[in-house]
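One chain is shown next in structure tokens, namely the form predicted on its own.
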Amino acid sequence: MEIRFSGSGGQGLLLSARILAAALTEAGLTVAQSNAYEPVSRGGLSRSDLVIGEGEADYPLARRLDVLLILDEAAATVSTGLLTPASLVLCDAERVTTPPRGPFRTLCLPFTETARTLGNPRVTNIVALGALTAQASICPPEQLLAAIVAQTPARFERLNREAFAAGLAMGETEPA
């Protein structure tokens, strides 16, 4: 399975990928992670790819995406060439105004709006991770929640739990 987290710098994409990789590794899977970002601290194009399997990855870079998460318009069309008819594309409904179009499945969901409702737009990535978990059935939600708690500062635990639960509920209301 190949997953890409994409958007702009400062959105927590690399953290989201690291959290998912930790949960999948805990489940006994092999995960190769690669990151690419522009040399600015906030706002430049950013992405993190996970190549997931039961054995060692033949090639550690994403070539055909099963899941693409887009949190910013800057990344809306960059990965279209890696999508297949079986791909799932999850977009932030507020920040991605022109989602990729094609024979793949695209869902635009209110990640940023939900995070703002929870009191902090910085947990948009965790909301999106919850929706991704519900839609892609990559690992049990409890396992991913444990990785979120382990990989993020303790002072944000309650907020991250709420954000993940909101994203999970959001993803479960959409047909998979």
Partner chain sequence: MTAPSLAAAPPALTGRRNLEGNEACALGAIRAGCRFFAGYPITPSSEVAETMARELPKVGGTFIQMEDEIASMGAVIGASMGGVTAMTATSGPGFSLKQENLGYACGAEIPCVIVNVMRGGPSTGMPTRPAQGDILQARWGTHGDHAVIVLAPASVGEAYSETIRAVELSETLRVPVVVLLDEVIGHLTETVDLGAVPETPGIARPFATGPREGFLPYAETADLVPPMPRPGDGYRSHCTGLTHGPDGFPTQNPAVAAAALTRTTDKLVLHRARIESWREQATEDADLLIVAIGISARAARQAVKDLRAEGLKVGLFRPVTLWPFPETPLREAVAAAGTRKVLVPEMNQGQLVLEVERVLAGRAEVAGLSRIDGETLTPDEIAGAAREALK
Second form
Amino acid sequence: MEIRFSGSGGQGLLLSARILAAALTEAGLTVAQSNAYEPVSRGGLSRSDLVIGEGEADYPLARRLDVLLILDEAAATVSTGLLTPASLVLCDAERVTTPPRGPFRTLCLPFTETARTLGNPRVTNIVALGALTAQASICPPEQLLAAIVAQTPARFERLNREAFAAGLAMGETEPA
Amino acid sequence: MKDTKTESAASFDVNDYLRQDRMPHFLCPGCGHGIALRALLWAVHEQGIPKDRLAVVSGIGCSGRLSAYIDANTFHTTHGRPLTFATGLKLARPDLHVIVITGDGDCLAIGGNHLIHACRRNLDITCVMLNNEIYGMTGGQVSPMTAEGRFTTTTPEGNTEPNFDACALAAAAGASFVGREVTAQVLALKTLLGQAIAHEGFSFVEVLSDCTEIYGRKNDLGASPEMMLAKKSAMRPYAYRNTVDVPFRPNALRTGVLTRTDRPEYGAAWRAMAARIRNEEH
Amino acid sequence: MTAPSLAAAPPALTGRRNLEGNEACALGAIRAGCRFFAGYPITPSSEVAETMARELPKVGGTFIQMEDEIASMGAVIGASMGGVTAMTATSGPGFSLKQENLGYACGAEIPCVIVNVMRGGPSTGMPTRPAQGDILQARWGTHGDHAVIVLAPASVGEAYSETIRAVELSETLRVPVVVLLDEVIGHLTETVDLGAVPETPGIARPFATGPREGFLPYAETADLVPPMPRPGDGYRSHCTGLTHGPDGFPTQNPAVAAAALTRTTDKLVLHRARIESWREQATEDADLLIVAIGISARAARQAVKDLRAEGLKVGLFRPVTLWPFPETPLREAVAAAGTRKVLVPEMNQGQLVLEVERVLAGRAEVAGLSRIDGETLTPDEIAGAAREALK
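If the structure you just shared is the form predicted on its own, then what does the corresponding form predicted together with its partner chain look like?
Next comes the full complex, and the chain you just saw is listed first.
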């Protein structure tokens, strides 16, 4: 299974991928994570890919995405070549103005808006992680939540829990 | 105090510190490097450093060849880099006394960057720079210490570049001990080198050495005694600073201890930090 | 102050962990006994230095960021001359700067490990993009004839285990060892089972023991690895980058010089069985054999599976020890399978392919596949080239 987190620098994409990778590793799977970002720490195209399997991947980089998450318009078109009819594309409804359309499923969900309502747009990535968990059903939600708590600062724990729950609910209400 | 000095001086035999099977040495007749080497080994002797604990690291050039003659742990490294090797050696083995022998080209041209950072870091190394104002080993090319107007094989019409004040450079870069001496003052040189070795931190000593065979001949500076005396009379011993007024040799370079400051030694500072980290771990 | 006690053992690294390739190099080195690191910041290898800066103090080791790449190589050799296992890490431009001192380590037989994480070049090139352009620099970068070992991990697990092997080979054979990663492997995070890496038996440098009188630091021993005198142990020997005889002092005696230089290369021939390492995948009946390292080998591994699924007889020969090149194993693999064609995909304009051509010398038709745009060779590209070659 191949999952890409994409958007612009500073959106916590690499962290989201690392959290998911940790949860999957805990569940006994083997993960390869590769990142690409432009040499600026804020803004600029940023992405992190997970190639997930039972053992070491033959080729550790993404070839055909099962899930593509797009959190910013900067990343709207760059991954289109890796999509197949089986792909699921999750876009931020607010920040992605031209979501990819094609023979695959595209869902635009209010990640940023939800995070803002919870009080901090910086947890947009955690909301998205919740929705992704529900839609892609790759890992039990409680395992992912444990990884979030383990990999993020304690002072954000309550906010992250709320964000993850909101994302999960959002993902579950959409048809899988 | 005076008696002790006389006694230890009497008991010093340079042959105890030389690899006899490497003799005769390769230095030209009249070269000042031999005097500098003798003064250095005398200072080592007076400091009571066991030969097994002495590590001498040298670079490339005439000065670089001296390490091979010393009966100690000796390392003849690459051009300009002896301070980098010495930094690794001293950090890995703080139990060793590390002395670097380098030349004006080795230390100030190709190795200039390493010198200023070694001064800044203040690791307990003694750096002895033998300044003979020329690249002797390669046949007499201009160096960063060649005086303006001097003739070398690469300045056939006379040197048009200014030279460094190596001691001012070292002091500005943060060396906690800086000194300069001429080969004509061998006792003063021995004393200065002893103070440098005893100093805890980075010490830099410039020895004004004499290349008679190449530099001297090329510039009509006379034989070794003339060159040594000329240099001696051009100096202004630092000890005179309070007794002799400024008009006395106003442009002369100063000799003696020029800078001595008390600054944390790098190796000790690193080890203290590492120990703190280990304690926090446990 | 006494000679360093290196008793502080690192906490055992066990279990499954997600590690980055560069981090794995650093942790592997520490596990193998590396207690000194000197480096200089350079993309994409800085994480090796950052991990060392964090971890070495915990095990009684020393980390120092030097003023430049040359200085960090000098400091590593200096520490090693002091008897402490030492490593540095860099990328192409820094690797070039280290070459002179690396040659000193070759000539004076000072153990040291150099990690080179390859990026796009020449010059500053594409610092964040992957390439495999240092394959020949790693072998021939320093001046003069010399022997050197180069290991080429193709996964994070191998970055860990091969760095351990690099330390072991370097220490026991007194030869510099280069760990050659590409940017993809250096920055890739993979799940690694550290417990699965076997304990390495005795990574111990041969230090001189016995009589001080008449000691020859470069004596020709049966295993061609002269025991190294440790400062403070009473040998008071000389070490130089000048060509030297068994006594360690410079020589221009033709017979002594030739014998001394030949021994350092013969040493690697004598210990070839320990040094050589390679992996084969579906080679037994391969009409076409792919030879690749690093991320190109991972792409080839996928391509072989895809092509086999199509019924094409394609295999992969992956040198893990890149230099000395495992030439006999490659010849044997080609001979055993009756391989007709060999494809060498690499992220440069054709370096590894030169060695494969030399080794096979007409035994099979050899073709290269290059990519130099800062992107990796993909399984589909390699499969396409293989299909074309088999037509």
